[in-house]
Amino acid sequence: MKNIDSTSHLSGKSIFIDDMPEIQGTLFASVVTSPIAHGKLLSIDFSEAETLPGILRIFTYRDIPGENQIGGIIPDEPLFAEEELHFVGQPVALIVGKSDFICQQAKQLVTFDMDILHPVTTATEAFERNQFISPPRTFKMGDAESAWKDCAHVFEGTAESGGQEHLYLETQGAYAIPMEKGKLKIYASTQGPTAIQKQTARVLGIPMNQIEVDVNRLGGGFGGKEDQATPWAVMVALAAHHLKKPVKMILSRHDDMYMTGKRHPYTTHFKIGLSKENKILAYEANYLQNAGAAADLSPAITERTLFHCTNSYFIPNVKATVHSCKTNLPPNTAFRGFGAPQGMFAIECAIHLASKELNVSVEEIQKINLLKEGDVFPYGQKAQNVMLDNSWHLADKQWNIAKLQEDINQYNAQHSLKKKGFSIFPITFGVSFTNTVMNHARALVHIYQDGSVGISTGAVEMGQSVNTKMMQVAAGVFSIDMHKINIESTNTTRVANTSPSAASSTADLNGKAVQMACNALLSRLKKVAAKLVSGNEEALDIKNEEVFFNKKPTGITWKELVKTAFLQRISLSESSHYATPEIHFDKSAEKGHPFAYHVYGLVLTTVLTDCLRGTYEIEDVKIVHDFGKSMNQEIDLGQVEGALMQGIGWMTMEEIAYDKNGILLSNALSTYKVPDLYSAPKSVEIIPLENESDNLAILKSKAVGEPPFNYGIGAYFAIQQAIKAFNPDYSMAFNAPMTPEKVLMGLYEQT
């Protein structure tokens, strides 16, 4: 089945919030933000802004009837600043007027009286000042403290990984419409409709059932619209609640970039110990996470870093500690991978450092330490259906790894100012929300009298084609044409208490719920059909919209069967609830079985570096990926390719920069670089790893949202190898992204 949105996207007919017809009398809003990263707010003068023609009202925290708080995990994030300013871009007030243009003009007329305080912008400084979002967490296995004496080799180092801008095509936005009896309907560009419903109720001081949140689709999310879509929706809801008029706000690209949080930068201090045979005996990591000024999702992200601290390797003695450091930057947030890439990058840096110091190949250390069936992760879960050796074997069989390396060595020997680099990088990614309570979903399925089907779920379509997969599930169960099925918008009134579309779990959770509802309806229809043919239900089947009995056609069509069921007053609607079984995690012991399954894979990356200029090209990427039994190969391949490119961007050119005063310097597409056509690998080959083992995913498929992002990490280490081929004195400082400037400095670094 093709992606059901492709045609409407390409023809410009897909409806996003800013495409919706505006109700007459709609007002517009713009946010007044803090101009400093840290300080006391003494007073704020709106007088000039208020006199501008077309301005109706300016809202501050004093206008909030409920609680001035939108923090999800920790209540530490006010909707509007009160007495203290914590980051540049922190919302202070909301200007509402008759046009967006007039609101933007009014914003320039607002003046502040402030006492400026010292801003903390790095995790290291925050750590030294004991500024934390939440207490540190540690995962332990074995006895790392005493294992060092048994190690033949011990190495220590530091890995730095930078932030990353989500840069979704559709910026943050929301449209709130007052309804009768004090109710509100909010159209929002969000991955978490229930989060908006809950926090709006909190701020307005009204029950959640007075608020309806509707999401048709997003123009991209990548985690940046999981929690950070909430404030803008709550603000327009507040204005609509007071003014009894529809209020709309769509952030400009510049406002979106400087007001919202990014991927968390990490500083990781690591220590790795190996035996004489290069078995990793001990690993210790201390992660300093730059959380920004409020918790947002940082505590959950620290947890996933710990879950992936050893990536694809079995290490008997592990101690990994993460500190969520509070700084004066916008609260950093979810981003594809959710903390796992930072953990996986650090352990790979440790292995590459050991390889350099021992003068052995990286691949030798990697292969001997790969996870095996039954090995235990540091969090207590046993590895099952492990496909790492299979991945390596298939890659070698397909591409001859030794020959690839030999060809690169020959090229480097023949070229003095151009060098190639090569890396192998295995991935192991756990799939589920690590907060067990979030692993549930619901679906509401209607079969209409004419045989058409309507489906509502908690899944938010944001370009990952989840709606197509939901349609596939229903079409498969009912054996009807996809054109008979309609996937409704995600709506908190039709399907309540939803988890966000995140954690690579959306298709699994919601697909299972759809499957359950459709199977329940099919069972009812079979009972009706059994009476029509005077036979057993077990001998009945529906194929291609026709009823079969004992594998023979009966002449009864799907449409006729549905009509008969309706006339017999049989319910043609079903609501189902799915909760992932088996998973659990005890945070007090930091042990459990948090993941429904793991996704495995391997990437081979080759780069070509210009040693005169410091520029580089990604020559080719070869991937073996564990799709499980893919539901839709074209969609899944597209997800792997897109995730790979985003991962390469994070590791190479996407550099977030703040000055010492906490002002974002990379605040536009002229100063923040994302991969374009010329940055893409010249060749990408992806081969599926045959793996149809039973798992808790939908139809034996596996998640493809986040796991393949980590393949981009391979590009970083391939570039490192190219630098080392040119400059044997290169110290291999692990500081990502590896921009051309850093490459140039590494090429000519001297000991």
Given for the second form:
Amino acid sequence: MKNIDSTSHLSGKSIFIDDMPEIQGTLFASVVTSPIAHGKLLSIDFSEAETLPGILRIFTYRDIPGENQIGGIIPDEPLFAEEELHFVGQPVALIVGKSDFICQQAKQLVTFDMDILHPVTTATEAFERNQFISPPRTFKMGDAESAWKDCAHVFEGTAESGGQEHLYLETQGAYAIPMEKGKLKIYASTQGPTAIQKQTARVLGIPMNQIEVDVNRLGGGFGGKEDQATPWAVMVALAAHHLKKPVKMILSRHDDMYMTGKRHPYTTHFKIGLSKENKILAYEANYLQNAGAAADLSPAITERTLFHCTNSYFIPNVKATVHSCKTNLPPNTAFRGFGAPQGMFAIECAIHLASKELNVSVEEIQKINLLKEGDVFPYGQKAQNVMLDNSWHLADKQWNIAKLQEDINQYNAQHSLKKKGFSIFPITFGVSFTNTVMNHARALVHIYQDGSVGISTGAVEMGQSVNTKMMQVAAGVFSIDMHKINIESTNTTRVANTSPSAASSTADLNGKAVQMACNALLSRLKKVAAKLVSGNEEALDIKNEEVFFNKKPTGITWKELVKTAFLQRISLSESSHYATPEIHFDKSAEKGHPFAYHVYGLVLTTVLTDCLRGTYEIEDVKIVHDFGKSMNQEIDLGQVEGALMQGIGWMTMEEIAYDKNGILLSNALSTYKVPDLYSAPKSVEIIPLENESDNLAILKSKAVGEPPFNYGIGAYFAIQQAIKAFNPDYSMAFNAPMTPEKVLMGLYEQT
Ligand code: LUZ
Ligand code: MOS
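Alt. form predicted together with pteridine-2,4(1H,3H)-dione, vs. the form predicted alone above:
Below is the whole assembly, all chains and molecules, this chain first.
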């Protein structure tokens, strides 16, 4: 089944916030932001801006009736700056006027009086100055400190990985409409409708039941709208609350890029120890996370880094510590993978360093250290249904890894100015919110008297096709045609207290809730049918919209059955709640069983480097991926392909650059390069590793949003191998993204 939105997307009929018909009298808004990364705000002069015709009002923190605070995990983020400025792009005021254009004009007329202070832009400097968002955390297993002396080889190094712009096609935006008695309705492009409801209530000082947040769909989120869709929605809500008029704001691409946080850059110092047989005996990592100026989701992201510090390897002695460093950049935030890719990149750098120093192939080290069934992760969970050896065997059987490498060596022997590089990279990704309490969801299912069905959940459709999956679940339980089902908008009045659509868990959590509600309704309908045929409900089935008794058709249709139930005054609505069983985590011990299950896989990447120019092509990507038992192969393959491309972008060409003063240099698509058609791999093959082992995945179809992002990491190491093939002196510094400039430097580096 294809994505139910394909036709409306392709024909331009899908409705995003900016496509909604505007209510008469709608006002527009624009955010005034800090021009400096760090300083004291002495005064602002709005006099010229205020008097521009068409400008109605300028709001600052003084207009906030409740709390000037939107921090979700730590209360360290004011909606509008008061006396201190912490990053370029920090909201200071909201200009409201009759058009978007006039608000943008007014913004130019605002002047600031400020004392400029020293801005800190790197995690390392923040670390040296003891500037932290939250206390450090450490995951430990075995005893790394005493294990070093048992190691035949110990290597130390540093891995740097950069930030990443989310670049959702639809920029941030929201539309707030005042309702009667001070209530508000907010349409927003958010992964977290409840976050907006909660923070608006906090800022306005009113109860959550006065605010209804509605989300139809997003033009992409990728984590960038898990927490950072909130400020814009709260701002328009504040304006609508005061002015009693609808207020709408859609950020321009440029504003969106410089005001919002991105993937966290990491600087990781690592130490790896191996036995004579290349068994990894000990691993230590010290991650410096560049969190930006406020916590946002950083504490949760540090946690996921630790959970993935050993990726797909079993290491008996581990000590991993993460420091969330406070800098004068926009607060960095959730981005597909949520800290895991940074952790997985660092351990792989350690393995590549060991391989280089020992002159042993990377594959040899990888292979004998792969996680096995029953191995314990550093956080105490036992690895179950591990698919790493199988992935490797399947890849080898399918593609003959030795032959691939041989072909590359041969190519390299025959070509002096073009070199190929190859890498293998295994992935292991834990599925569930690491914060156990967030792993629950609700569904509200109505069967209408005509037999049609309406479903509401907490799931936000952001292009990942979760609505299609919800429809499949319901259609499967009821055995009715998909066209009889409508997936409603995500709305806090219909489904309350939702977790954000995030952590690759949306289909699992909400799908299970839909399944429960539909099953409850089905058994109610079967009781009605049992009376109609004067038989036992156990012998009843509904198949293709018809009632079967003892496997024989009864001629009673779905529609008739529903109608009969209604006339018997049976409820045709059900609300259900699903909470992931089995999971738990003890933060004081840093041990537990945080994940419902893991997703495994393996990627083989071949690149071709032009050794005169430093440019490269991703020639070929071959993936074995653990889908569980995919409920929708088309959609899941799309997720793997998209995630791979996004991962390759992060690792190779997407380079976020701030200057020393904390000003974003890569602030437009002319200076921030994302993968296009030409940077896509020439060939991508994906083989499903089908298995039915995970009962906690919806219909045994494993989460697919984030895990395959990590396949992009393979491209980094393949390029490094190509450089090495050209230049034996290449020092192999680990510093992503591997831009063509860095490739060129590496090709001609001398020791
Ligand atoms: N968001 C979140 C996430 O709040 N908690 C998580 O564990 C998570 N993991 C991945 C992506 N988003
Ligand atoms: Mo996320 S990184 O919002 O799943």
